[in-house]
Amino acid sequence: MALLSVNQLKKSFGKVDVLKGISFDVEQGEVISIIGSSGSGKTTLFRCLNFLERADEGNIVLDGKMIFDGLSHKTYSAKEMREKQLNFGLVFQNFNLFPQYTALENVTLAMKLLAKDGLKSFDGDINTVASSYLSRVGLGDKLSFYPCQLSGGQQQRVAIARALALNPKILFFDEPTSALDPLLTNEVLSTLKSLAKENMTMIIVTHEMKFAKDVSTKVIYMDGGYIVESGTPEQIFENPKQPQTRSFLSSFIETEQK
């Protein structure tokens, strides 16, 4: 049984159909890269999967449990919505750190609020747990640093530690390196590669084709609100079957062959 099953997900904004029936499965430990041009529906899919937007149709099954059913028009309470979202760790392109808090405080803030509200419990002292996650992403010596004292790559790694500390079933990344220069991008990609080796299940919306090729277990190419093609990195990057995929990847493939 797949860890996550997405079935015929659809989403429109007014008369614009953005997602037109998206279906795919994610197995435990898989790293799924979602690629495609701007406007293909990648970010809307990301937001629907994480309940930042409500899909119009389809369903989402996590660990054998239906967590979204488009046939049901039930309105979820804030607590129910939060409980659903806690299955997933979110990392955005712009870090979303609180500038007035240290790296450690940025990681512990959500942990303390969730523990206070009885939504999540943690093994051991929260500060100690948070420190261990910051160490895990190479920032054990930056606990008392404020975001303004950290590079963009370090800030993004704080955001990754914050997501990991909530012990999600799946980590979601929305263009995690798009706000970074190439040197800092490598810092973050190295962290993601380490997580992949630790069997962390991840879904990554990315424009980093080399990363998608090197680290993913599956690549999904989206265009016009559809999944045009999906498969292993070798299938997608070395032998794409669909003309849209070949066209999208042509510049990357040409660069690789030189």
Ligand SMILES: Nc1ncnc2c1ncn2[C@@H]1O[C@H](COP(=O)(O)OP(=O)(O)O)[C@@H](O)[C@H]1O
Second form
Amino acid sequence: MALLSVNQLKKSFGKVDVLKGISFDVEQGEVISIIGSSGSGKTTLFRCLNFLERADEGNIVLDGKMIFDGLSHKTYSAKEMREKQLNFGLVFQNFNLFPQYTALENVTLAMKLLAKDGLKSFDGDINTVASSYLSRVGLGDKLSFYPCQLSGGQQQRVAIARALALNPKILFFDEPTSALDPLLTNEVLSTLKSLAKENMTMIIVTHEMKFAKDVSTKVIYMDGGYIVESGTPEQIFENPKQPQTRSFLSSFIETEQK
Ligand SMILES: Nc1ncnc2c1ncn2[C@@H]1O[C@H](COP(=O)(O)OP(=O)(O)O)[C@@H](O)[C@H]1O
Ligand SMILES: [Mg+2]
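Could the form predicted in complex with this ligand be shown next, to go alongside the form predicted alone?
In what comes next, the whole complex appears, and the chain from above leads the way.
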């Protein structure tokens, strides 16, 4: 049974249909890259999967349990929403760190709130657990640094440590490197690679085609609110079946060579 199963997810904003029936499965330990041009619905999908937006139709099944059912019009309490959201860890394009807190405090803040509300428990002292996650992303010597004292790549790794520390079933990234220059991009991508080696299940919206090719178990190409094509990196990058996929990838190669 798949860890996550997304079935016929649809979402409109007013008259604009943004997701037109998205279905895919994610197995434990998979790394899924979602590619596609701007406006294709990638961020909307990311937000619907994470309950930052409520999908209109379809369903989402996690670990055999339906966590979203478009047929039910039940409203969820704030606590139910938080419990659903806690299944997943989120990393955004712009890091979203709190500028007034140190790297360590950025990681411990949510841990402490969740522990206090009884929504999560941690194996040991929270500061120690948080420090170990920061060490894991190579920032063990930066615990007391503020975001403004860190490079963009380091800030993004704090955001990754913060997400990891909550022990999510799946880590989601929405263009995690698009605010970074190439050198810092590589530093974040190598952190993601090491998480992939440790079998972390990840869904990554990315424009880094080489990374998608090297690290993903599955690549999903979206256009106009549909999954046009999905498959192994070899299938998508070396033998794309759909004309849209081919033209997207060739426009990409042209821009990368510029
Ligand atoms: N909150 C919103 N209200 C209205 N339209 C939206 C909203 N969010 C996204 N859209 C529209 O949905 C489409 C897909 O956007 P998005 O999911 O951000 O695409 P991507 O991440 O692939 O660039 C765009 O046309 C965008 O303008
Ligand atoms: Mg987007």
